[in-house]
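Have a look below at one chain only, the form predicted alone, in structure tokens format.
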Amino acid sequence: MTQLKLNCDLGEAYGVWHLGDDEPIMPLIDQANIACGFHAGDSSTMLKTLKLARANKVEIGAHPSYPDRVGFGRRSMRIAPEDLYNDVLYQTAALTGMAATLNIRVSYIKPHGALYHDMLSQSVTFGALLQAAKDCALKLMVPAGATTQFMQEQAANEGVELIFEAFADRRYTKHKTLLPRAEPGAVLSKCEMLEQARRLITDSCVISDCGTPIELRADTLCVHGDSPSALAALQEIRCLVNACVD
């Protein structure tokens, strides 16, 4: 069995807009993906969401975007590298400095949306991505599966650790890529969820949208807080990452 860590996207509301059940959901979890600003979130919400990982002795990460309030940064954009390290080291210094003020710390980076899925097609986004996280000396949460054995290596001499990551909500193609969610069945309910944790913990693998078995060899496990069934389902599988644990 695999012992995975979980881990959530949260701080995602944005002044009286709600988003998510992060107060439930934090102390079912280990890493919290902390949103920074561009794609969701504001200064009095990523305040409130540190103090409670905090309160719930929860690892931090920042979950920076493009900049895509309207798009909730789920668009790819056209951005030189340059001012693309500049939007990712300004979204996390401000986690980091605000962290700070709690007396903890930030541990490493996970790209959002769409900024996440292009780092594995795009060498120089990966490469603005790798500078920043080296540059905040922070790890930097990627894909299992599919982050090549390229990325991993530029990783490496950066420096920079990789953490891999996998999806208990989202249904894989047999590339080992994440079904985009315009596809039918991308998003998978609760019940496929918990089955497709349990196949992650018990044999690192995913059942594919083409049927076949894939190996996923996973350090964390991400359930999406914004999912209508994200809490029910997180309880479970917290259950089910302690017996393996035990």
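In this text, rigid core is short for the largest set of C-alphas that superpose within 1.5 Å between two forms. Keep in mind it's a predicted model, so treat the numbers as computed, not measured. Numbering follows the first chain given and starts at 1. What changes on going to the form predicted together with a further copy of the same chain:
In a rigid-core overlay of the protein, residue 75 has its C-alpha displaced by under 2 Å between these two forms. Residue 174 shows a C-alpha shift of 2 Å or greater between these two forms [criterion: core-superposed Cα displacement of 2 Å]. Here residue 40 does not count as shifted, since its C-alpha moves by less than 2 Å between these two forms after the core is aligned.
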Contents of the next structure:
There are 4 protein chains.
Amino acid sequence: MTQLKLNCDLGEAYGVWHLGDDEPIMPLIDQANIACGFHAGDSSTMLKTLKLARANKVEIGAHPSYPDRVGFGRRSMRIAPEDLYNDVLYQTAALTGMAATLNIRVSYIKPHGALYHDMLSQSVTFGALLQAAKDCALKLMVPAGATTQFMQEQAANEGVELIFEAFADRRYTKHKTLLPRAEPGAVLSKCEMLEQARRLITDSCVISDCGTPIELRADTLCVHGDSPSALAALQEIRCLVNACVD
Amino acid sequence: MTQLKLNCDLGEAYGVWHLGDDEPIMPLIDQANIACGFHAGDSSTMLKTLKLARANKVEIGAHPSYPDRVGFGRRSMRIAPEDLYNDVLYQTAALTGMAATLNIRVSYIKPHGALYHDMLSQSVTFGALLQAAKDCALKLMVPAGATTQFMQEQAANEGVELIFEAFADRRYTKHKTLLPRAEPGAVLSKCEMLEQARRLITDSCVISDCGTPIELRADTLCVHGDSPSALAALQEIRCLVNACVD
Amino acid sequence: MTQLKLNCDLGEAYGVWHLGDDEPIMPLIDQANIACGFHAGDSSTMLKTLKLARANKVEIGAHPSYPDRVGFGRRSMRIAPEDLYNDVLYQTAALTGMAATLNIRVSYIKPHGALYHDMLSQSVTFGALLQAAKDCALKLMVPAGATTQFMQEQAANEGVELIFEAFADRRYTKHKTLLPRAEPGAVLSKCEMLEQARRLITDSCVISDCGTPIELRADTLCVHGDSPSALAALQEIRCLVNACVD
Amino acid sequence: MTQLKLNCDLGEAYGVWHLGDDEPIMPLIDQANIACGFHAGDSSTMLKTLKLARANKVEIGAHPSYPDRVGFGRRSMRIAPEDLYNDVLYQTAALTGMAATLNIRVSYIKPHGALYHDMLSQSVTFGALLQAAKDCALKLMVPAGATTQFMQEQAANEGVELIFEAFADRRYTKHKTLLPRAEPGAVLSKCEMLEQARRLITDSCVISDCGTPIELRADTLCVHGDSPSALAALQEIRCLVNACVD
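Alright, leaving the form predicted alone aside, put up the form predicted together with a further copy of the same chain.
Okay, now the whole complex, with that chain kicking things off.
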């Protein structure tokens, strides 16, 4: 049985603008992906979120993005790989250095939004991220599924350790890719999500959109808690994970 | 005789926009104050400037600013001390972490522009900078002169080492402050500048606007090289410093 | 009896980040001060807010700010008057031109945050705003009170019409200035606020912090609706105003 | 014989950073494409450039971009068409309103950089730009060549007038597209450029990369003047155009 961790995107406020319920979420997760200022997160939000992670002994990941605050990093940008590498380095370094003043450390990079998606289809983008992770001596969080083998080989070449994540609330195709959001049934109901989480925890598998089980080996489960119902579901997933440990 | 170092603001390009002649300047100086993205310097410029400093074995300082790119950090902003501390931390951490990937390190912080000036008149601003330097385990570069004693006491309390700098090209008052730029004679001619540099190097003093010599103990001399004539003057100052060492 | 209008700051979302309850507030007010992108408000938020104002036949004001999004325009910046003029012009022009595509027009400028406050103490700042209002052929909204006479004279010289506003929820001193927020009693309770609104509507006066009534001639009342209780209070103020008209 | 105009991108400074030689270029051209703040151009630069255009009686175009200052608008961004429309509207409105305070008007929109290129391959992008031009009652500047007919039909449907431009310094393929920059011979020598300009002016044609003449009906010629040699070439092109008029 896999000991799955739970990870969540946090620190996504900006200036006076709030986003997400970081306080109640942090105690429920194992890994916090913290925004680094390019899509969300100003310096004050970053330090506050780092302190919250420290108080809850949560592992910390840098959550870098394309430089697109007004678009929340959700819009693909055609950036030269070396500039992308530099942008990821800048963001990761900022978070890492701030964490160091609190005597805690960042242990991985998880790309945000469009950058995360582009990493799956553009090998130069994945290469830039691998290089950044390598040069920062950090792990890289990527999706479990269709690209697992390719990514593992590339990462092994660079000596970078990958963390594979699965999504609790999204339907997978039989090809181990996410069913696009626009498709019917792409986003799971709370009930389906809990069932998928249970399967991932106990059997390392999910039921694809074809109705057949497919194997999905993941180290961590990406969760959300940005609404009262999402928070309630997250609490149940936490219980599922804890029960498996015992 | 004081072994003065030479420091200069570098890495102040942004995107396609150039500024300064970093390449010819870098070999002539001992300490490079590198912009960290808030008033100038994008991630690519920062990495390039760090590499140039490494190639020339130049000591590196973080050069953080108020968050004001269009104003080049020259406009005072009334920022809460804790937010200022966070902003300085963010910028310094970004540069420090990028430097670490090149196996070099940042050794001091020199505030930029309006932040530098506000540090002299606002004790909370100086306090925030001291705290940032302390928490990053870096020295803090400040002006030699009227505020030396106050700053030394405050820094000693925090256990922060200060680097005192003098200005080669600016006239000092008898109170060891800079004559405001608007005043006649405030900016020295090349000839006067070289004379002032010579006195600082050999006698730790300058001639004030009253015509009398005043003592000014500095560790480093702030220089500019952003025009052909400025670069020529910088080369002469470099020769003066080198001559004194021998 | 004065026919007071109600004005409110709206359109202060940014990208994915929400702020304020524009939809329920808009029908209750007469004048919407719409953010123009420098402290809040991206192009999509601006157009959406303009459409909401049009649907509710609400008068529109440009709500320009210092260029400080992360600080929400609440931090004073020492900007040269000509650059400030240009920044105000840019923001006002952007909103005005967007409104024109909807066949509606902007009728006044109300400075935001720190810019609003600096206008009261810095005559060059007020001058830059007056000039911008003049060149855009718009009115300028300013506080009623201590500075009324000075502002009226300056505005008359420039041929700019002023709109004077009072604050429903803030205590005034006998000098017709706002009691600073830090002082006890500076922010009124809901009950006190409604009483102050009633007096402003019926008697053009408020009770100062000394307990004596002072005259305060205002054209419009600045209101907030950014919480359920604030919205409820706003509805009551709307009723007060409507009752006075009948 | 076609009376070709000359157009040039201007106002591309930002804050302290200079770019281009606007002063000597402006008297040589007929149409100035002025940056609106998203890839270059702050409010002060915009007003200054507008005044320079007015002094030289040069027609003014808004030169909007993707929101990407550090990338100078040269990087494609996948923005939703309605957000793109809003961004173009915001930028165009800002310039138009600033021009109005100088009693001059903007007459067309020319998209900048990656937005210009995306307009050619993405019909939704072209559609958003057409809509913006329509709603602002402005013309839209587009390339002459392969897409002419499609664009003319779309524009006619919306009632938008197009301005077709040719490039003096770029090689065309026989398909009336630009030879990609990476290809050998893609960028013309000064001598070739002058020859191409002459053909465009006198014969409405260019010699393609196959060596055969192809018809290219353009209203305006895009020129550059951002180096001493480019400025000298621009002066010669100006003479060619003037000679044809007589």
